[in-house]
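Presented below, as structure tokens, is a lone chain in the form predicted alone.
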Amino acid sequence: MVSVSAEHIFSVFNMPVTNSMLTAWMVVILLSVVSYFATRKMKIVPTGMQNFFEMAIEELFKIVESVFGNREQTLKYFPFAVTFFFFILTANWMGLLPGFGSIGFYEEGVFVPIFRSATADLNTTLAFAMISVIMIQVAGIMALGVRKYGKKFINFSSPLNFLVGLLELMSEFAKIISFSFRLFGSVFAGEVLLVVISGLVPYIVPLPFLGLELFIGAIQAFVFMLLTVAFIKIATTEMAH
């Protein structure tokens, strides 16, 4: 059976700590220790992990330039945007390795894992959505000014333009609740049929599963990176004419 909600492991300080908060502290220490072995001795002709992620880097770089448009913007926001990409990539796939959600300890009769993806929370998710939007505010006030950034949303002109600025500002809203269910209820499903799938027929009939799973993680990763990217760009630009 599997939670919706993170299972509480400990308390720091009486402040509980889920199984989720565990892991995803588990991706940020592996992030960090990959960033410093790829970049601890970086050559001109890069070869290994330098190799690797340049290529990847300068790949998801060119797909963000292109929606952007221009090179200035994607320089600003770039990083930003890649660190969501590789958190979200590594939480997902981290989530289907062995033992995750099934090792772990009774309590009262339920089992509790130790280690859960950190992105099958959906206090997670919802961190990620509202980082991004504010981002994307943020973002919008620097490119426009406060206050033509603001008439976007509060336009007293005339009924109609009063109107559409309610319903942009229901949609900034509206971007919380579709960034942060569309990750979790992804992954989260993912969860429940590998369970259901493992429980049925325990060997080689769940790999073409873990595969698909391996997929849908990346697509994820890469739709929620994208989408921030979109949303800057037209928070950016939408009201420059």
Contents of the next structure:
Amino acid sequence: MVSVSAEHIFSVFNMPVTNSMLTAWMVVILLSVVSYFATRKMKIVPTGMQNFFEMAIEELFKIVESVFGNREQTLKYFPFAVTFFFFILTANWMGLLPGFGSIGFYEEGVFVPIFRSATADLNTTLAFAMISVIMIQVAGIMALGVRKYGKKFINFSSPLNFLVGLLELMSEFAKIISFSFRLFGSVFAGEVLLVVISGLVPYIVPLPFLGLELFIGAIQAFVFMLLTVAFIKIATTEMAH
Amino acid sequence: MELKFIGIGLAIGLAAIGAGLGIGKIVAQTIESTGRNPEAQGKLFSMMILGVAFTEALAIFALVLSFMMISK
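So that was the form predicted alone. Now I'd like the form predicted in complex with the partner chain, please.
Below, the chain from earlier opens the complete complex, with every other chain and molecule after it.
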């Protein structure tokens, strides 16, 4: 059985390093290297890697632009949102590589894998959710100003508006929970599913489930990006009434 | 001990029923709208994914809870 929390594997200057942290750093290094090589020799008419990434970015840009409805805001927030997409996508897919969860060592009779999918750890997804929700508030304040944006949450104009404001305030915290648990839940459940299926029938049968996990990994990355964008859009839009 | 497992099964099972009905409804309506107005497909798709994400989140909360219950 896969443990719910990430396992501690070694310490650097008394700072514990867990296996999902290690994988998160691998994702960071991989993305940095890939983006360096993809943009090293930029050409007007792109070929090879530059061509592929331009196509991917362009398609995502179209989707984000259709949510924002204007180009100015899209250019402002697109890099932030799409970074989430690429990071989560790479982390999710990396967790499906052979060796993840199976290479490890025994510590006091308990198996500890060296690699664990970065997003199959609540700490990672909670960090993403916090970054996303804080950025949503910053975007709202930048677009409307502290006074106008704060009015959404603390409003003394009438008892009803005050209650609505409290609900809005609570929904901001609910966003953190729903962002983090959605991503963690689906990736972790996928990992448990694969372990259970491989335990029942080790050959051939797990293949379609691996395909399903590839699909879910992509969808979850897409959903995280799209929700961040949609919430930024809501936060930067002035209240109608 | 056995009662615990019944609780876990109920938690995720009931959540799956609700989320399944909800997602089914969302997707069915999206397909119907696409049939009526095929040009709107791109816009409908991202809206559908948003709706599905919100609905699915409820089932995933129950799933995470049941994992936590099982490992206790």
